[in-house]
Structures are given as C-alpha cells and as structure tokens.
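Shown next as structure tokens: one chain only, the form predicted on its own.
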Amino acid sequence: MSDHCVIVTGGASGIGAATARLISAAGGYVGILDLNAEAGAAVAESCGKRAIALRADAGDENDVKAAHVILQSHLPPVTGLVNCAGAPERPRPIEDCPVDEWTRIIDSHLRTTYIACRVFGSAMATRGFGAIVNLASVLSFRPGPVLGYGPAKAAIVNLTESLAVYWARHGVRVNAVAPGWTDTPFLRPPERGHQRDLTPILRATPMGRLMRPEEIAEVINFLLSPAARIVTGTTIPCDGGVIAASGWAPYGGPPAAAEPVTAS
C-alpha cells in the first residue's frame, strides 16, 4: 500500500511505535504524534524517509490541528489513523484516587482519541475514504482496579461504534483493538525496570505469555487494510484469551500449559 498514509498518536513507543514501523515496512507513509519528541524522532528515523514525527499534545485540539496542517504539507492525504496515546495508571482504591488524577487519566485516553478522530477522521470523511483504529483494552470489558483507565477504554469502544455508524456512508471505517497484557513500557515502566512480578498476569492469560507490540500492530494493520473493507464498528480482542477465560476464576483459573489435555 504505497499510497497509504497513516497518523499514529502515541507513536513514540509500544504498540504505536510497532504500528508505525509495520506500516512503513509495507511502503506506507507515517505521521507520528507524541509528546516525547526525541523518542518520536527515533521511531520516525527507524521507519525511513516516508515517516515524520511531530511533538504534539494529543489532548489539545489546537495542537492536533496545527500538526494536521504541517503533515498535510509533508505527506500525502491521510488515509488512516491509529490512536495509541494515553497515560498509565497504577491500581488503587477510589479513596486514594483524587478526582483531578482520575480526570487526567480519562482525558489522556478518551479525550485524545476523540480529538484525533474529530480532526483527522473528519478530513477523511470529507474526502470519502479512510480507516481509523482506536486502542481499547481487555479492561473495556472486564473491569480492574484502575478506575480511570478502564472506564476510558470502555468509552472508547462506545465512541468507536458511534463513529463507525456516523461515517459509514462517508467511506470511513472505525474499529478498535482490545489488547491484553502487552510487553511495552506501559506495562513495565522504565523506572520499575524489569522487576515486576508477572506471574498473576501469566496465570490469567490462557496462552501463558505476554502479547508483543508487533502482534497487536499486525491486527491494527489488517483493520486499516482493504482486506477489512467490510469491517466497521468492531472491537477485536488481542489478549491471548484473557476475556474468554474470565469465567474460569472460580474454578482455579485457566488450565496451565503443564496440565495434559484429554478428550472426554
């Protein structure tokens, strides 16, 4: 898809960076928006001459609009948008989560997604062609002790469905992916190093391993591609079976890999 031009918010690391690299490897153009200008530039450099990185606050509509103007002068018309921007949240009870902090987390995921869809999605709808992939989460469907992140991701699923219907007759498809536990700095922040005990996560994941950013990027790339031309308003879990296994908890969790599987 040599004429494919995709904007990736939060493209400086993790799933966003993996998506940018995959699109560029397939011959597409990539615009990376991220607050971390240095990391964004490094990802763009690894993508080659068809990529550009801009420092932009995805939660500031004026910032995103300004980035859109710059990208229009450096890249072909945008045909795709991937929304990966968002801040991590540590688990804690509601009594220990101030409203301002809760709002910050909600805004970093939901507001950023809304703004990018409003700016880039509206432009694609005007041209009559495009595809959007939003980043949801398994916590969109199965809540956990992150009281801003989970509700924001659930709302992204709803927003995805709403925009899919709104823009269906305008040639713009809108879908989402819902990653499970993925091996990114989001899961293991640099300040924690690699000391986090992943045993509970691996036990809750039927596949028994973390997802890789490149694996999520492949699903995103499919949803952006003509192969998914009839897919819109859908959220695809990319979780190694976490959602499917949630009902196994009272029975001791999903079967471990070491346990033999026998037919009845």
Ligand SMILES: NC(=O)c1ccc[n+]([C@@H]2O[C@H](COP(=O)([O-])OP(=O)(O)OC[C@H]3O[C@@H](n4cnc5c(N)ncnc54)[C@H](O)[C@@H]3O)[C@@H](O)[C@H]2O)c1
The other form holds:
Amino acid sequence: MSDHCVIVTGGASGIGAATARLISAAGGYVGILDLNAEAGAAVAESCGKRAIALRADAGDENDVKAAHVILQSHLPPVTGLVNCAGAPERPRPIEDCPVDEWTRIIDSHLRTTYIACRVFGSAMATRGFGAIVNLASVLSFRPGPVLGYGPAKAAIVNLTESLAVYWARHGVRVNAVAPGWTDTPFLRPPERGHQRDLTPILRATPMGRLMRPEEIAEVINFLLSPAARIVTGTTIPCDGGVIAASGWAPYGGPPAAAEPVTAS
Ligand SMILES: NC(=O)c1ccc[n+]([C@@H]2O[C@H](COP(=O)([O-])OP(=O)(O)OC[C@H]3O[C@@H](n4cnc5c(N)ncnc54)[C@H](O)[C@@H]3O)[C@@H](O)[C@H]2O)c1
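Can you switch from the form predicted on its own and show the form predicted in complex with the named molecule instead?
Starting with the chain above, the whole complex follows.
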C-alpha cells in the first residue's frame, strides 16, 4: 500500500498515535493533525519519513482546509481519514453542565468529525476512492453521565451511516469503531490529576481489562484496508464485551475472573 495516505486527526496521542504508527509501519503515508504540535511532531518522528504532523484545530474548518493544502504538497493524495480528535468530559448532572460547556464538548467530537469528513471525505469522493473511520464509543449505544460526550458519540454513528450512503457510489466507505475504555491519557485527564479508580470500569468489562490503543488501531486499519471493501456504514464495537454485558447489571454484572466455569 505504498500510496496509502491517511490523515489522522488527534494523531498526537492515544488511539490516533497508535493508528499513525501502524499505518506507517505498513508502508503508508500519514498526516497528523492535532492541537498539540509538539506531541504530534514526536509521533510523526516515530513513524519515519512518511509522516508529517501539523498543528490544527479540527473544529476550525479554515485550519483544516489550510492543513489540507500544506499536506497536498508533501504527501500523495489522501486515501484515508481517521477522526480521533476530541476531549474527555467530566461526568456530572445536567444542573452542573452549562450550555456553553455542553456545546464545547459536542463540538469537540461531532463538529471536528464533520469538518474533517467535509474537507478530506469530499476530496476523496471527487477522486472516487477512499475510506473514513470515525471514533464512536460504547457510550454511543449505552448512555452514561457524560451529557455532551454520549450524545456526540451517538450522533457520530448516525453521521457515519449518512455519509456512507451518500458516498457509496463515489468509492468512499465510511465506518466507525466504538472502543470500550482504552488505556490512553483520555481515560485519566489532567482535571482528575491523571488518576482514576479503574475498578468500576474493569467490573463492567467482561474481559476484565482495558483495551489497548494498538488493539483499536488494528480494527481501524482493517476498516481502512481493501479487506473491508464491502464494509460501509457500520460501527464496530471494540469493547471487550461491554455493550453485550449491559443487560447483566441487574444480575450482579458480568462474571468475574474468580468465578469458575462449570458444566452441569
Ligand atoms: N480512551 C478511551 O477510553 C476511548 C473510548 C471510546 C472512544 N474514544 C475516542 O477515541 C478518540 C481518541 O481518544 P484517545 O483515547 O486516543 O484520546 P487522547 O486524549 O489520547 O488523544 C486525543 C487527541 O486529540 C487531540 N485533540 C483534541 N481536540 C482536538 C481538536 N479540536 N483538534 C485537533 N486535535 C484535537 C488531543 O490533543 C489529543 O492528542 C476520541 O474521539 C475518544 O472520544 C476513546
């Protein structure tokens, strides 16, 4: 895949960084767009000569368009887009979440995804070839106490389906992944002092562990690849069984590792 060229928003950290490294390790070109220029440059450096990083706010269409112009002069035409940019939200009741703050979180995920699809997806559709992977979440399907994040992630599933149909005959596939709790800085944001009691998360995850960013990147890479040529408009949970286990709550949650498996 020597001319495979993938733009990764939010590629300076976590799932985006793991995706950038996986794509470049397979010989693809990578364009990283992130607010964090320094971390983006470090990831690009770790990817080798086929990656470049630009500081860009994925929520600002002018920023993204300007980045596209710069990338066009350094990389082959874009064949893939992965939308990882977005900020975490602190769980809280509606009374403690002012409208402006709620809008900021929605924009951080939904607006960024929309803008990158509009800029890079439209360019791919014009050339008749490409694939997009958006970042949804288990909270797209099972709401929690994050009132901006969950609705934004639910909307990303809907946007993914709409764009998949819209571009189906223009050679651009659009899919999403819905990670469970994944071991990145997102899970332990600075306002929590980079700390978090993971016990409730591990209890809610049948596999009993966090996902690793490299594992999410593998699924993203599959969706970008020719192996997924007939897959479009779908969201793949990568969650260690979290969504499947939600009906187990009234029965005490999913079985713990200590519980023996016995046949009667
Ligand atoms: N980590 C998890 O448990 C988890 C679970 C489900 C979904 N997700 C989703 O996966 C995606 C990546 O998450 P992660 O865990 O890798 O997070 P992360 O915090 O490690 O990385 C996110 C990156 O996005 C960048 N970013 C934020 N806003 C931006 C903007 N407006 N423009 C450009 N860059 C911006 C940040 O600087 C950071 O480098 C997010 O959309 C997140 O909602 C994460």
